[in-house]
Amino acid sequence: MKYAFFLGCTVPVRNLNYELSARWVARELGLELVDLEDFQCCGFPLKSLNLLDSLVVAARNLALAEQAGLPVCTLCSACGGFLSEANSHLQHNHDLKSQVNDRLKVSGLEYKGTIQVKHFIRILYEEIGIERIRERITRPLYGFSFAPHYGCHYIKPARTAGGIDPVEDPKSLTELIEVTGAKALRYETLLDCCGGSVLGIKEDLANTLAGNKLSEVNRLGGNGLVLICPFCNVMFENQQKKIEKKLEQKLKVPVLYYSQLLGLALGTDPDTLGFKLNRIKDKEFLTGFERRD
């Protein structure tokens, strides 16, 4: 299987761990991840100001995928929501995609809509399967326990999301941590926001969404809270500290990518996937995880 691999904005400039550990496991997998030079923006920051000119920056990075004959993969939930919005728009507004193409021109490109982009998770999920990942597990992560964050653009909206999992009720990533043996937290918050999308207008309110799920979590115990998003990331490891100011409490949740947590059940090493780039580190669950050796 091969994708198109567009890292967007955040994820190569604070994330690093994320795209390190996903390109290990894609590799573990058999998952191709293309790199395209030309990948830009996904169009998502301008969508509030100005629709248009958002989607021709979305189709500009469909378009390129389409040159090259690739579905596209994305790691942040805010870039697969939001080219997969775009693509479904485009497809269904003949007049929109006709003013898009205008102003592609000039770059030399044509959007069709001929191509699907899908989450990372999305595709561990529904190409990879929990079975085939399952007979590759080699260290299990039995005795540990994590909380999964879905976020809002991942499953959200469901016509453009593509359905992956109920809005009410999403299983696919408690799924993925169960099959690598470690137990998936269910908790009250499960669905909420993390915040980050009010972050630059009311930094108080943002921390106040992404604190009562930090609380919550702190509350069960656990190992960490696990994202799948650099934008969640943003609001639960960078504004912790703020956010145990504000509330007046130490919390200490570790946060992990999936990814980093699934190559280390595949039998990769904690440095290979970007640990010490956590900015809050497990040291508890990753000593308990080396002893087993």
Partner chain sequence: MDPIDLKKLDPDFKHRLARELGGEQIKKCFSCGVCSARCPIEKIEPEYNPRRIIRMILLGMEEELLKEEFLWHCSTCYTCQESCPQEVDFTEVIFVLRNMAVRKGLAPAGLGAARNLLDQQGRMYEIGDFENEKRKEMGLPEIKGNAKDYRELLKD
Second form
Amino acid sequence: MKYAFFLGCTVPVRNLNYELSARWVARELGLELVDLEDFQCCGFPLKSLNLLDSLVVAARNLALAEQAGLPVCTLCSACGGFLSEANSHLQHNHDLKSQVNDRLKVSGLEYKGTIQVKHFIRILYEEIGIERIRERITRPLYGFSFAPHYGCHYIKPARTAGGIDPVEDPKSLTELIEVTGAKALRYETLLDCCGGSVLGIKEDLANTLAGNKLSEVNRLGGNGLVLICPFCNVMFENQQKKIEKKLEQKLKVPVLYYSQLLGLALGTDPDTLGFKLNRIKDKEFLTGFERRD
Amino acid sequence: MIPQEEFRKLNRVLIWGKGQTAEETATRLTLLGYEVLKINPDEQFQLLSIEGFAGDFQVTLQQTIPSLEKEGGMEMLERIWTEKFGAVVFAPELVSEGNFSDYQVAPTEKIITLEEMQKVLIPGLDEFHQGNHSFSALPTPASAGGRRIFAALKPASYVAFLVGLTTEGNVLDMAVTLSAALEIRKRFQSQISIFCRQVKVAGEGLERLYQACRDEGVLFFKFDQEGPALLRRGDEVVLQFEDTILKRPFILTPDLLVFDSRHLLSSEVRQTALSAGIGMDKSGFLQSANVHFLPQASEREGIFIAGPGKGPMLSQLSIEEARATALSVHHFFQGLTSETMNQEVSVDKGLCTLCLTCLRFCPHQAVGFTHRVFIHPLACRRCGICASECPMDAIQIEGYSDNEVEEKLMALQERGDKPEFSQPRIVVFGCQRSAGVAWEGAESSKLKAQSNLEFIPLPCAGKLDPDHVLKALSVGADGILVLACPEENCRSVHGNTYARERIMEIRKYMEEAGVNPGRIRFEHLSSNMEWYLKEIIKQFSETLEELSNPQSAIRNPKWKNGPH
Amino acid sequence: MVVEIRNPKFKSIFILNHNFEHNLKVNSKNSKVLIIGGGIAGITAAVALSRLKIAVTLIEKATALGGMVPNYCCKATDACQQCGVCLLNDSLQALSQASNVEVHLQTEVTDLTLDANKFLYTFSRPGGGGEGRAEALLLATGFTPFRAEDKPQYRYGILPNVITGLDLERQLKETGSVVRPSNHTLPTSIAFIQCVGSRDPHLNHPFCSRVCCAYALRMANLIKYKNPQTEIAVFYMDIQTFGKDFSLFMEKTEKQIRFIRTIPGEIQKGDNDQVWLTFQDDDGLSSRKQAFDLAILSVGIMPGSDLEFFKDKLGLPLNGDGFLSEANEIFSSKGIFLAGTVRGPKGIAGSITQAYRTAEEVAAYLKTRPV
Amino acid sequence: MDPIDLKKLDPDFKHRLARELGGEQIKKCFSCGVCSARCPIEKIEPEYNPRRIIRMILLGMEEELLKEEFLWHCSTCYTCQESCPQEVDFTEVIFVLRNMAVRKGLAPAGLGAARNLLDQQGRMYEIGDFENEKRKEMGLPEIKGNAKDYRELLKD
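After the form predicted alone, can we look at the form predicted together with its partner chain?
All chains and molecules follow, beginning with the one already shown.
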């Protein structure tokens, strides 16, 4: 299993904990992630401004992966979603493809439409599989519970997301949490959006969205909110202080990446998984977990 | 009793109607070997009356022919004559009147009816509904009106359809509207708005047509209550309305305004139906709103109803109706055998005083008289209303005669003193086609086993006889339950109502006789309401228990002490 | 003559079960027409053909005749609402009096071939099977109700107080009243959601089911008649015309039922097992949540699951909506005829009319077909 | 409120939008309102209402609509799109509307910044020596953050 590793813009600068833990988990499970030097922004930030421009940028990245002969693995759901979407548009629309390829000529690249894009979590779920992960769990996280947050672009739009999960009732992350031995919480706002896309336009609106979910997760208790996208992380972790202020309520909802959770269950220590970089940690969970050994 | 030689079975059918249904019914019946006369109900031909009985109707027709032109106008020649038919099929089309009066506008160059639009635009609409969902190249209309309409249809022009706003919409008008809108979009690229309350899509292909219109950019304005207001501005009409989605006011000055129509039964057909004793629904369409007449039956045996006269319908369905009707007519003729002519209803000549009560009450026009009354066995549906109404008890129906019912009641009396009876004894009189089915159903099988319950089937609740009810009370019943079909569901039209009225009467007798009128109960029950039958009996038993309580009422002494 | 009449005095009575089925003699050789499906359309067609002295074999999978109709309730309030459910009993009565009709219950056709204008078929049934032949085939295999689970945003099967129109029919048929499944109390507020699974290209059912407005509004009126204090809201897109005197019906219905032209987005769990509907409010400009004691999903008519079998065996084309095509000339020339919902959504009255029409076609075919 | 004259609106707007990538299904809408009922933004800001936005498109209210600030408030969660019975891709429609607004110079101030960043560095966040130093400390590979070709690629 070998993938071109698409980090996107946010992860390699702002979410090193996600990158660290994902690389560690991948290595541990025999998933080879290859860094391609020329990968840049996926193109999604341009979609609102000029759809064609955004597709050109996406196609550039896809063409690079094609050159390397590797399918793409993304950590960010927005990157994964948008690269898949571009792939689908270009594979099905011949005129669009030639239009985009015309523009790609300045980079000396050609998009052919031969490779697939998959989110890291989807690779864990579909390629490695729950059973193989189960076999590798050495330190099950019994007694702890987490609220999964799927995020929007991981499963939607269903047409281009590849149907990994039924959009009204997604299961993959829930099962992946449960295979670690921890309990995955069911909650009303499970499908709610983080609001990340509106943050730059109307912060208050974005905070209200994220706040709804954080309040519920706070009421639920448990050991934190499990994420799989750095965009969502911006809202739930970085904005949490501001949201607390807005809601006039202490939230203190610990936020962590799924790869960090899995890493612990696979037997490594929090430091290797970048837990030091998590801003809101569940100390009880981390200490409680360490004390078990 | 009618002598055998008076029967005649004529393999002739009169089809009173025009259009698709009438045509198709005529064709199918001809193929089946019947002699068919098809007459268009219009100004020229009128059907004055249908006398006689199933298999042998005498139909009186009138023809009005304009004759030689004379000074001061046309002389009209009238011809009235009578013909005989075994069966009659009503298959008229509806007449349409533009809905202008509802909006208080008059037809002008820019205001036309949906029918006009259809005529110039979609001559092949019928074909469309028969499954050919593509429009072939259509010729430009030859008529002046048609050319005028075409001239109004340009890419820059706005066409507005007002459909189903002042009267309840129907699939037919919607199909025409959608087809016309689509055609105009495709051929002239005009801007089209359809104003309606509901988009009626419950017909084959209509949902796709609706979708095709939306794809073409046709706008739909749906209204919950009032449609747009029509304002006159010089020559033009301005539509003023609120968009129900945006909740904002809009105006539109259409270049062509198309109105739907009211579809009505012509007064000729209406008159004929009334005189022939054929029911209509409350909206004035043919066939009573009674499911038991589905699909093509009428109150009178041998008279059938088919097609849009029952209400606007898509042409597919008209064809379906025609073929089904042809079969029903064929069944009817096949059923005219010596077996069906067996007398099951008899009139006692000695008792009959020729008061003709039976004739007045018969919902099926099955009673005739010459020097004596007879009940025509083919026209009779054996409801027994006549038997119950006959003041002389001269009419008896096999299986439900006074003697037979009384025998059953006497048997009840004999069983009356069995000691295991602890529950009130109830005699149930019920229509055998509704209550009878429910009574025999699996759900109520426990009821049947209850020896305190006796079910006396009636051919129709209209056969309920006050004498039998009083008899039942006198032989020891604690309570009488009468079960009739729901209102407007009686196969004999008013049988259930008659039963209810008779009970009011019986209650009066009971009061006079000092018996609590609460001991008789009347309920509507359909054949599949077994749970309700159980429930009624439970409730009624409780009522009767209470009435039998010495503190509350006097228990029927006959029951308590056994028979005398 | 195959339907048992328990009491010869009441000709309208039958108990249909597999016990009497075993006494049945299988003698399909004489049958001219094979009817598959013993619902209202199949029964009506069988009766119509038998009256023409055409011998018919009627095969039904279930243990009783009637198809879906025995699940439905009588909807009469102070007067009949013309639902036509009682017509099944009329048809069964006519069948019990028909000659030349052989009914096989609990029987499934396992193979079917068309060979030189003859249909050869094999069937299986408890305790064995057999084979038969027919000169014409009439398919009346009916429909499948939409699976409400396929619209997960309404949480059918998860929230106890979300039921389907079919569930409500059964409840009213069996008990005569409507209760909340969670605690068996009477609901004080009820929401009907129309078009669940119908007019929904997203779920691959782009067509109108043509019966849901009728059954939902009639049942709503019935509930209101029984319990006038119940508040009922109907969420709809376009109310479809049905029955006679429809405008009078609507006039009356609109007075006692709230109509909201929108489709609710989702149903969520509320306190006391109430269901929360989120929908675009008709009065204002925004969506809102409202709690109801009970939500009823008006599920529609979907193509029957047997259609694939006939498609494979006889090469019959399905139309764009997944039903057997309405343009049936290609079928009838081969001696294949269709009646009822196998051809597309329709109600009881429509099925009956169509059964007559088809019977007429079958009769004409048998008269003129090449030998 | 003065009534709007339907004839003064642009009936071609919906057709033009339908020709854009993602806008193809717009005319299928039959105003059921599921999109609005499920929209999380609508719950916070009722002015943002997908059903009404589509209605404005269908009626041709281009001028008014493209000026609306709320077009930029969609969180692109795709809930509307996934639950639409008529398969209108409303989230994509929002992108099309935004593209149209940008073409008319109606984009909110500051949105051009994203494009400038990509023009210059091919990334939303610059990766310089400082960032790479930090990565190195964590044992992560260096990232060469310069994409010279983006400027060329995004040239109009």
